[in-house]
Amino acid sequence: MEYYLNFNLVWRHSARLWWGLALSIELAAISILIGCVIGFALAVVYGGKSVILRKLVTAYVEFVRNVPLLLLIYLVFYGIPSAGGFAYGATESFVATLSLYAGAYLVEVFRAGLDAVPKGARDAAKAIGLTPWGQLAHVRFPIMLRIVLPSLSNAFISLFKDTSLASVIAVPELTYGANWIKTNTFRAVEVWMIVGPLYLVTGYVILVALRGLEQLLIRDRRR
């Protein structure tokens, strides 16, 4: 049986793809921001003196990193509300899951970044009488941020691609929109021929934008 490509039916519903793409970017942006807060806070906790807290951070990181993201999505959306007797929306559930997932990976990124702060900078901060929190806020954090920016860029692009999994709990992002069009038009080949390049081009644009931001920060540092 011959198959003829027909993009007209797909373009008729293209608004679902554009809105889905915008939501995918938004989900990734919110998740990376919350993930950064989680990752940095736990990296600071891990660098402290409490052995118990360090073990708890390690347990969290190992659990999240060794469980498939899809399983975490089901656990947070179906498992926790069922056990706790409450409910929340699919979008909120996915953002929480993706943020926890990002936070587990970013702990190691921030921890390595804090360790890479030059000893001379840390000694200088102590010499001028800054408290430990002052050293962290005014010296270690700004330097660490410049060190980890390339890793944060990669994490953001990875999270953008991971948003496609939100379709399994009916969050109307890009893949969900594509599935809706495929189901209602029976044009599976055409819709995936459009959605694939959409992910590719958007990921590349995000990468170029973030690399430009990195170069801008490097130039400011040299002034």
Second form
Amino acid sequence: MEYYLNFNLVWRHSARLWWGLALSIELAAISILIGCVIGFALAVVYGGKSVILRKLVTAYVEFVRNVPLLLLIYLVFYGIPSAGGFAYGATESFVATLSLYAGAYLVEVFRAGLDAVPKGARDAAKAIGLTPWGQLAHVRFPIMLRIVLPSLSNAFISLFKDTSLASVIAVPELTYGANWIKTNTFRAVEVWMIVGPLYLVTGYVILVALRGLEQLLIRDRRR
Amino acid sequence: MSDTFAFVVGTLPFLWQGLLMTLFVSLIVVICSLLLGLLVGVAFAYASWWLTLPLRAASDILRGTPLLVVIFSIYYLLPFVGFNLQPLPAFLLALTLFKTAHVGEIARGAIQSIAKGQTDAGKAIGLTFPQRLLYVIFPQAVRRFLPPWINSVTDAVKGSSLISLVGVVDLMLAAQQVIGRTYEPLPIYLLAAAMYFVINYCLSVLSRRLEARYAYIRE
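Same protein, different form: I have the form predicted alone, so give me the form predicted in complex with the partner chain.
Entire complex below, previous chain first.
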């Protein structure tokens, strides 16, 4: 059986791919922002004195890290509203899931970052009489930020790839667009020939851009 | 409350088959990707760069593309180049290739972390290349290899849940089928989550034990 490639049909619907790609990046960006807030807050809580809070953070991190993301997506989108008697849109639900997922991974990143702040800097902050919050806001946080920047970039790329799973609850991102075109035009081969490289190239461009941004931020600080 | 409990227990036989499929898929993928990944790692560490260029390209492409896209691409592109595979073998191939790329990187890192002097010493006492690998490099590299590799095993177990999207009844799809009949999403998803959690938590405890066991070695 001969198969002739025909990209015309894919081209005609390519808007779904471009908008899908834009949504994928947007989903990853929003999720990493919320994830950073969750991750940093929990890292500070984990470094605090309360043993119970520390155990709760550990439970959250271990649960999220040891369960497939696909299951978490279904759990948040179908499971929780069914018990609570409410509903929310697929996109909101996915952003919530991916943020919680990112948060669990970023707790570890921020914890390691806070631990890596030199002891001398922490002692100096104490010595000039900063309050515990002042020490955190003016000394530990800015130093930590520079340490964790590369990890944050990696996390962003990784989240960008994870957005492909949003297609299972019909969030119109890139993989969903690809599936739509495949279902409606039967041009499966052509679509996946395009979408794979699209993810690859976008991921690479984001990586290069973020590495550049890291350099800029670090140089700016050292001046 | 006891109703919910009885209901959840009643669904266990249906989930059991799915759990077995998840374990089967994970096991096949983990074993195949371990063997292939070690070969790839040795190639990355020792072969000259132009020999490993195709491998390097394949590894970077696989690691730079979402797993779901790798699966769909392989599933739909294989028939195009003349291989017609059922969903299960196609998925096993896709996940194995994906994991091989990751295991290859872990193995390369572990091998390259061994000091150059060890190789020189092996050469000096007349060991051949396979002997050097087997008696000198691998025994030392294994402690660098094991903890990240076990993490990648938990990733493989989690990744195996994507097989539900090509229609193979694993734990994920079994849970959804039960939900399709009973319209009780929350308890069933939580039960499935608990099963995945138990498998992966045991693995991560094992990984931490191993890390602690090798922590005394300092170079």
